[in-house]
Amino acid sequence: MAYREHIKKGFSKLLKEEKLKLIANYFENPGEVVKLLKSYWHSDSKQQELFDEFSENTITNFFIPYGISPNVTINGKNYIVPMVIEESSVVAAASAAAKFWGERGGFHAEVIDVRKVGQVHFGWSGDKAKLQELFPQIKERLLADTAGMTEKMVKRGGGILNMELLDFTDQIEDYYQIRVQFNTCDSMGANFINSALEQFGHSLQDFFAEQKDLPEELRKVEIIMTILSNNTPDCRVKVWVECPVKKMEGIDEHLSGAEYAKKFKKAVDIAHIDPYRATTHNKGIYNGIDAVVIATGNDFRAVEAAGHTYASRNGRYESLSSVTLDNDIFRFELEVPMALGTVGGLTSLHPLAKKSLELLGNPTASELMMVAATMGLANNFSAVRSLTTKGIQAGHMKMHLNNILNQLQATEEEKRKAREYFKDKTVSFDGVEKYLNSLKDK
């Protein structure tokens, strides 16, 4: 079989074993590839069937480390936080920050709001004023037609909160939008929102078809699309730490606590004016947030997309965290949009997602928002602390040493000697490779 030859139609209809063997033929050693990929199948066939149904065309599982950050104090409550991430030092950084701030009052957090947004994008060629006049009736019709599907959510304290008509005809001909705000309680709510919006689309078309006083050409509405938005500026959480600047003593042996607090603030301020720095700064925040979001079966892509949009709310991309120094009090704060769920979806299906939530004490969606944001601030603090003192690479490369040793296929004895040798030395790939070669020469 020629390398990268087109796969014939019908791949999705093949059995899993057939897909696996077909894909293996794209490698130099098909037999070894089949053996490798099968080694990552779950030993329990029922569990594997469950994993296979999470996605399409699955041939194996891809493992990512599941770590723990213990003793994270948020609003006076202790949490053991699960984190799923492959990047070296993220869990260690979060744990170090949790310990540091645990001795200074812990993290403080609050959920600002939980409103999520859905949109009905439609086209109508009639008079704008007429559409505005009809909108109260349209709104009433849409709510009535979705009452059955929103009933249970309303009983839980959620449902449809608000609905507004937006006119975009100055930018796209005949284009309007109905923007809807939802409260989905402890579920992330994507399916609930999208189902309601699709019904809105049908109901909007039916409504206009029934308007006999309108010319026939105006009784037609083009439903362009109906979909939730991952931009959730009104589903937002704030987390912060604070202490007197004198309690920052010792972070930098060359600076007093007050001097170091000013240096730390300056580093964060730079991320507010320079998008190049802000991008890396915010990536460090999402190291912590994503790890919790993934561990609990939530959608980290949606969470990140909302965060990056929010970071651009002032017309330029900037830091999501900020520092204030007032009356000798250091305050480090993070405010981010975050739509999470603790019921439904993968949170209820993935065995480890369920256990993650259990480990966290079966939190509400709002509580989970606070936990995830806290780990974002924790990682951000550790990163900026490292950058403004000994540098980021010292700690990161120490954690990365094991990966380098594994890449170089070091023996267990060589690993032991290398860890001892690099205790007080800078770790680099070339340096480790040279050291292993020196052992072999001896």
Second form
Amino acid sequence: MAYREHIKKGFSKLLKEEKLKLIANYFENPGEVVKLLKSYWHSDSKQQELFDEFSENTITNFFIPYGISPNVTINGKNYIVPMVIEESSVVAAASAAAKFWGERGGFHAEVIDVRKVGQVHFGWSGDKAKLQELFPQIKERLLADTAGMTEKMVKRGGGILNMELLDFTDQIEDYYQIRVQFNTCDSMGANFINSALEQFGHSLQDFFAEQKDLPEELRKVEIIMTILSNNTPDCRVKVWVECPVKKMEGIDEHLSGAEYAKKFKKAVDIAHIDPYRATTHNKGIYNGIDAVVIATGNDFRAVEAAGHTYASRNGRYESLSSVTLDNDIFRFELEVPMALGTVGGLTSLHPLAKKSLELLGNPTASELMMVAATMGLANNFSAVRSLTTKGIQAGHMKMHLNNILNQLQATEEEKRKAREYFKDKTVSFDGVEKYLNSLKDK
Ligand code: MEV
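Okay, that was the form predicted on its own. Show me the form predicted together with (R)-mevalonate next.
Full complex below, order starting with the chain above.
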């Protein structure tokens, strides 16, 4: 078997079928692998072509469950929320929180701002005072040169909002930055921002080349790179739930509503002082956010990167959510940056992303920010509620039972019996294996 042998140049030029066969040779049983991977191809070849073209060297599709969290009330409006996630308990946890808060006024959400950032990183060896003096003219030039490009976005209410010159020469010799703020309306805007920034780079070079009163060596500017920033603290959404503490009665059978609310707050406060806990706490938030972001064809890496940077804004990595208990009102709030789109990119290309948006009522990007953040808070609430009461393993392992049964190749009848048997018992891999063996012995 040609195990891990170097693949010679030109792999990307091969036909899909050839790539698949070549890769299958890296497995014990190539024939079966080809069959298996092909079984995940879309039955409609036109649809499959679409997926093939999303990315380079596609040989098959990788399935992840597409689930629904029904009846999520946000600002008094009911949403049926699509969630794409492989972790067994996430949709169940989000739905449980949505039900709990649906009975207590629902989720409240507001978009704080939608400004996104792009950067032109450049080097210039002249006097910084001169650069500052030239900057108003530079700005004018950059805006004029991108006017054609931004016209449509301006008509839709967006465009370039603001541009500033930043001096980093005390840290890197001759290094400056032009930081630009954009409003990209309902599109995530990566292509729009990056195209404008690349034009800025060319225009900046042209501008300096034309400064005949500058010495020859200062008519050159080094464009190091131009790219959007995934740090989007000003593209931010806030979502919260609140209720009198007495309405938290019954969550913990040993504690009053007020006592439980205090315990819940303590658990969230811990995530404010300890980055080890904060990382897990925020991961639980992104369980919900990512699932919606993926279901709607948005970029979850960008959303997560921005969130983790925001979580570190006070100089230490902290919880993104917080609890207050003023006047016996429990308020649980999440504030996160989130650059999302509901038009353009994969949102309109991926057939299921399109359907997700339709199911959500074709929201604006701002509305989608509120929905995704809500599911983050919902998952966060359920996770902390489980952790501070019966622990997460009970619920988690119940959901995981199906995975264990599948792994152990249980028959339908065995699955049914096992689900019944483990209803009131702790689920573990060993426990399930023993139970299945006991069934076989019988
Ligand atoms: C598991 O995916 C997420 C949790 O660990 C989050 C948390 O600890 O808050 C349950």
